[in-house]
Every structure is written in structure tokens, then in C-alpha cells.
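Read the single chain below, which is given as C-alpha cells and is the form predicted alone.
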Amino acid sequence: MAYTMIQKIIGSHSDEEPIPGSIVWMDLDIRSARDFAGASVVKNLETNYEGESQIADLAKTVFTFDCVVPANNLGYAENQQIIRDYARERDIKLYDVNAGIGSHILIDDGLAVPNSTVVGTDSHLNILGAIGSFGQGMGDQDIAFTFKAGRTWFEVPETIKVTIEGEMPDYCSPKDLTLAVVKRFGSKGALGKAVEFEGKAIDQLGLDGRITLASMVTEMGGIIGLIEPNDEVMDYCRTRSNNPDLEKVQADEGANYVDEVVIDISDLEPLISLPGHPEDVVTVRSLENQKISIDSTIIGSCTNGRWSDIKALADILEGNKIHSRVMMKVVAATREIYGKMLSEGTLQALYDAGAIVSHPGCGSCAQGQLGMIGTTEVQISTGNRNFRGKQGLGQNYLASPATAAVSSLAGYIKAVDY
């Protein structure tokens, strides 16, 4: 029988026939925790398991922190001491307020690999299929069992097969390329499928430009985005996991698709997604007549927090002044690449333009450590999700680094010169 990825990766952790629909047991590679809802899956370890019999492997374990980094509110600060204390004295593996957001983190520390199975109390974990990763966020009681059992059972989603015709013009990024995705499909055209990417703009994507794609799968109702890796991924994920003998995980000839979508960029221009709705694309030329006056920017989070982000933000920005009326906030994924910013001189350039520059985690996607927009503000984001209160009461657009640089700059939404 010819596989889909996700059912070759699940197929690989179970000893049941990975057919579409129906529920298998699935084996864990790793079980994972955040410091939002770490604390609640401790809890439930506690009451519902004793002893040492709560977690199954410890070397397979691990907690992050990346939300509320360090925390800035009493509810935050006692969590993350309650999985501090936890995680100490089970010697469990623990990244805590300085490192970065955690799926970045299990990519870059080589614990998530291609055809390895992932979960955690990230709604985003599935980034990981950026690497041809099983990533899947579950409720903090799902968790808690898998850090018991060591494995969970799941529905084995049918796929999408999407087939990117066409090259993506240089003025347009990743960031454009995943809009343009998300406004195909819409909130609801993924609704509990994994999703394939393919063609030749995604075989030429770098990591970076994988990650920011499949992290906005979650914008589609899709359970997992799954690129296959091509031979710099392949690397990367050797090196860092010291593992020489990874092999890739590919769907098989034939493999049976329960639709399968072509969308063609050739044309493809810089995007936005307009307050409130993610699906909700236009073309950023579309608003630019209008001089949208904006307060604020945020370049990070899971979707644009890479150093190829950073970078092309910084080469806009240097040599320029951001605009009087617009505060920039740049937050590095992980602590590495808040390092690259130091020894390559970007973080210079974006001092120098007048941006404030946080260290790594989410920032202020989910309220975090860098503040919010109040009800009248306007602000460009380069997250996944841009929902009314997420990021403040204010209106929230979604964009590419290059957008809100560009932007920054002039005051209002503005597109790349092309």
C-alpha cells in the first residue's frame, strides 16, 4: 500500500495499519511542555500518577519556556517555578526563560528530526513538519498521559496534496508565499487533514522559510503541514542531532489524497492579512493608497523569529530611521540566534534605526513580555494569528518582515518597492 508522509511517520511509531480515519496507538519520541499549561500537566502527574512511575522516559521528556518569558505576572511566575521544581527533582530536561520557543528550540537541539513524532502543549508544535516532523499540540491531561505512557493514540488524518507552481519573485518572501496559502484555503479548507507541500519554490525554501509556512497550517484547521526535507534540511538535522544516519521521510508513488490543490505564484505580490482574520488576504499595494497610519511593529514569534527574518529586516533598516510614531519590537526566536545578531552586527543596525530588541522567546504574540497595542493603535505583525486581544485591542495586521520594515519606516502600511 502507497503512503502519504503523515501516515508513513505514524505508520513507523505503531504496529497498527496507518489507514486514514481509523485510531492507532502511536509511539512518542518526544513529550513536551511549555511553561502555558506545563504547570497544569504537572498538576495532573501529581494526582493521577505516584512515584517515579510518571514519566516513562526521561531522556524523551523535556519543558520549555518561551511564553511569558521571564514571567511578568504572578500567574506565570508561579507555574514556571512549580515545573522548575518538578523538573529538578526528576532531573528532567528544562529550557528555561532565556532560550528561546520551544519547537524552534527541539528543531535546533536536534531532538525533533525527520519521522520523529512530537507533542506538546504548543497549538503550534506542528511547525515541525517544516522538517518532516510529526509535531501535534494536545489539551495539558493528554500530555500528562503521554509523559506516563510514552505514547498517545490518533486519528490518522487523510491529506492534501499542495503543488506550488511557478518561482517566487525576489520582492516577495515566505511570509507572502504562506499568506497566499492561507487565503486558498481559508480558516476551515485544511479542517482535520495534514497537508503536503511540493514544488520547486518549496524545494529552494530554507529552513527559515519552512518553518514560517507550516507554522501557519494551524490557520487553516490543518493538523500538520509536512515539507520534505531536501539536502540542507538533511544536514542541518545530522549535525544537530549527531545522528549521521537520518533518513528523510518522502510519500510513496501513489499515494492516496483526498484532494489535491495547485496554486500558482508567479504573480505572487507582498501580502497582508487583514485585523482579526488570518485568512483575510490582500495584497499590501491594495492598502497602500489609503496611508494606514500604524503604531507599532512586531517582527518575531514561532513564524518569523529566524535569522533570515531578522536579517532582511535589518537590510532595510540600515542606515534609516524608523518613523516617530512607530514603535518597532524585534524578538529573536532562540538565544543562537539572538548571538548571530550580536556577531554579525544586526542588532547594531536595528539599534541604530531605533527598534527595541528583546531577547528570544515568543514576545508579544500571546500577550508576552514585549506589551500590546491599545484599542486604537494599529500594529503589523509578522506572527501566525492576529485575533482581537491576542496581541492588545487594537487592529492587527499580519506581514513579512520586509512589509513591516518598509512600513516602519514610512509611517503606514507600505509595500516593498517592486
Contents of the next structure:
Amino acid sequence: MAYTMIQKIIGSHSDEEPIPGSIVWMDLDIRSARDFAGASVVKNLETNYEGESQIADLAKTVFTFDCVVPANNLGYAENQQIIRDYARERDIKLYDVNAGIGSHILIDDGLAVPNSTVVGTDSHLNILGAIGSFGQGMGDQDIAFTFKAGRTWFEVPETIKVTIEGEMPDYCSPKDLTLAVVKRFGSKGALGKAVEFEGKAIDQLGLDGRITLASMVTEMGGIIGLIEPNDEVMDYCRTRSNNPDLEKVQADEGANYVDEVVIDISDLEPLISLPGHPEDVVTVRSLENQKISIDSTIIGSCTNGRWSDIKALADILEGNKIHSRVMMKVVAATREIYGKMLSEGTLQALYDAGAIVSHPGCGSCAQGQLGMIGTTEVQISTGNRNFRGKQGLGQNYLASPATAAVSSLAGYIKAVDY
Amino acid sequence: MKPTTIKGKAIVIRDENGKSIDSIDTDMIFHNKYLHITDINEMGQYAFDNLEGWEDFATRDIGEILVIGQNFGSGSSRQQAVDCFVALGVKIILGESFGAIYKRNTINAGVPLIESQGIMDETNPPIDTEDELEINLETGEINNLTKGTIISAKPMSKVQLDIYKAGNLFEYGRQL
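Could you switch over to the form predicted together with its partner chain, since the one displayed so far is the form predicted alone?
Following is the full complex, with the preceding chain placed first.
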């Protein structure tokens, strides 16, 4: 039987055949919870399994704090303490408020690897598709159960194959490619389905670009977007997990796809999502004539908070000053990236340009650690969602770090030169 | 032992023109302004109070079988959007399709859920509010006792049945 990537991953973690539409029991390599919903996970465990062992395997269980770090309100402070106390009592691994975004830490610390299964309370945990890992966000009862049982049931999704044709123009970034895909599918185009990305442009994407692409499959309604790891990704994961024997996961020849979509990016241009709807995508150039003034930019999030994102930003800012009306906020995804900004001199360049650089974490998404805007203010975010009210009540656009950078210098929405 | 056949009166969610209301999200089912409520006994009164035409749902004589259309429960992961119906005496939900997390939450709560395309359209004999139905969870057969018609829907999966029989996911976990 020829399988797609999701079938291969689920099949290797289950005794049952991974037929799309069927429900199977699946072993979970990593079960995690973050500061959002993590306290409810603890409460569920304590209520339902009082006096029993609540953690099936310490080595496979982890808490990651990334939503509001450090806590800036009493609710989060209390919830984080509940989790800290629980974790310390049982010696559960905890990445505390200084670590960064959980989904990224799982990759960088080698906990999530190609062909692994990972669950957590982050609805963007499917970002792990970037390395060919099956990550899935779930509710707090679901996750509590996985801490106890080490496995869960899952309905095997059908797969859509997306082939990216053509070479990406050098003035475009992985975020532009990602927005082109989101535009093509719309908000429900991949509802309940797995997506597999392939094509030369995909093969050439580095880990950071893969993370950007995989992170927005949620905005298309998809279960996960999987990318077959290339040699660079395999080397990274082998090193980080300290496991030289890690094997690549790939779809079988002749696997069955419910749909096959081809997107040609030879003529790709810098793209931007209009406020309120990630899938409402236009070219940045089409807005330039309107000279839409901006008040704020935020560069970071699980979608664009990697080293290459920060580097692309700093390269444009270096030696320039951010427009006086713009507050630019920069949030690295992880402490490791933050450290690299320090050692490579990027932090100095950002400081000199006038940017506000914060500590690593989720940043402004879900009204998190910083970065709200006022009702009539305009912001460009490099995040993945711009639903009204999510990052303040103003107009919030989504674009690449490069678009955010040139717009921050100009004071209005502007594309890179091309 | 939990019964594998459920009998009761249907309430069918349609608009004023008799059309199925699709893509009812969790804010229409149980609005986020009530998220602080954790006592299930308090949840029923707010069910559908943000769904146009159904604001008085909680005060109606709703029966035991909730029948809905496509993409029911899309949106957030709130468990209250399932529990509010349980609080009102709903014993089973029949629908054409569900949001992924909503479906998991319903199944994990031990509430029977039948997902089957065409339940609401003309490919099948109609189900109307107040119809007396008998549903076999293992075969998916929906017997409309009022109209004397039968619909063959997709049966519940083994996992669903196991969780339902145990009571909920946590109870089921104890048996593993």
C-alpha cells in the first residue's frame, strides 16, 4: 500500500492501518502544554487521576512557556505558578519564560524530529510539519489524557499535494510564497486535510522558510502542512537530537491524493494580507500609491521570528533610521536566536535604527507579551493571523520581514525595490 | 452498560426558510463572554443565545437529539460549546460535518456524535423538529418513528463507541 507522508507518520505510530477517514490509536513521542491552557491540563490531571501516576513517561512530557512571558497579568502569573509547582514536584521538563516559542524549542532541542508525533495546547503546533513531524494542537482535556496515556486517537486525514513550480524571484521571501499559497486556498480550502508541499523551490527552502510556510496551513483550515526534509534539515535534526540514525520521512510513489494543486511562483511579487483576513492577499505594490501610513510594525512570532527573518530585517535597517511615526517591535522566536543577534551585532544595528527589541516569545499574537495597537492605528505584523482584536483593535496587515522593514523606513506601506 | 440505541425527539437547526444553518461557530453556540463559567448546570441557559433566530433555544422544549448541518462548531476549543447541550438534556448530536476540535471535544466527553453527509438535504427523507427518532450507534441506522422512514448514516467508529461506553475519555483512559 502506497502512503502519503501523514499516513506514513501515523502508520509508524499505530498498530492500525492509516486509512483516510478511519480513526486509529497513535503513540505520541512528545506531549506538551504551554502557559496558555497548561494550568487547565494540570487541573484535569489532578481531578481525574487523583492519587494515581499522572505522567506516563517523563522523558516525553514537557511544558513550554511562550504566550505571555514573563507574565504581565495576575491570571498568567498564577497559571504559570500552578504549572511550575506541578512540574517541579514531578521533575517534568519545563522551558520557562526565558526560553522562547515552544514549537521552535521542540525543533531546536531535538525533541521533535522527522517522523515523530507531537501534541500540545498550541493551535499552531502543526508548524512541526516543517521538519516532517506530525504536530497537532488540542484542547486541555485532550492533552491531559495524553500526559497520562501516552497516546491518543486520531482520524487519519486525506492529503492534498501542492506542487510549487518555478524559481522564487530574489526580491521575494518565504513569507511571500506562503501568502501566495494561503490566497490560493482561502480560509477553508484545506479544511480537515493534510497538505504536502513539493517542488524545486520547496527543496531549496531552508529550515526557517519551511517553518514560515508550515505555520500558515492553520489559516487554510488544514490539519498540517508537511515538507519532506532535505539534507540540510536532516543534518540539523540529527545534530540537535543527538541521533545520527534519524531517518527521513517521505511519501510513497503512487500514494493517493484527494487533490493536486500546482502554484507557479515565477512571477511572485511581495504580498500582504489585508486587515482581518489572512487569506485576503494582494501585492504590496498595489497599495503603494495609497501611501497608507503605518504606526507600528512587529517582526517575530512562530511564523517569522527565526534568525533569517531577523537578519533580513537588520540588513535593510543597517545604517538607516526608522521613520519617526513608526514603533518597530522585534521579538526573536527563541533565546538562542536572541543570543545570535547579540553576538553577530544585529542587536546594535536594530538599536541604532530605533527598533524596540524585546525578549524571546510569541510577541503580540493572542494579545501576548507586547505590541497592541489603538483603534485607528495601522500595523504591519509578520505573524500568521490578523483577526480583528487579536493584536489590538486597529488595522493589522501581514507581510514579510523585508516588507515590514522598508515600510518602517518609509512610514507607509511600501514594497522592496524590484 | 450504556445503550447503543438512542431514542428521543429531534430538534433540527434550520433558518426561517427551512434551510440548514451551516458553519455555526463556537461563539454562536456558547459566546466567549460566558467562558468563565465552569459549572455545567449554568451552561444550558446560554446555548445558541448568539445564533440568529435561535436565541431562545434554552427555553424551548428541545428534546434529546440535536440535528445540525455542515461545519458545526468551527472556531475555538472551548468545551462549554459541547457541555451546554448536555446540560439541556441533549443525548446525541447528528450532523453533516464538524469542526475538527469540536468533534474531538464531543467524542471525548462521551457524547454520541453521528457525522454523515446528506442528513439535512433532499437525498434523504426529511427529519423535522419533534420527530421521534431511534438511532443505532453501531450501524448508523436512523429510524424515523414519526414518519416511518429510515436513513442509513455513517456509524460511530470503534474508538467513539469505546469512549462513549466508558463514559468519557478520562474514564476510558483508566481501562487502558
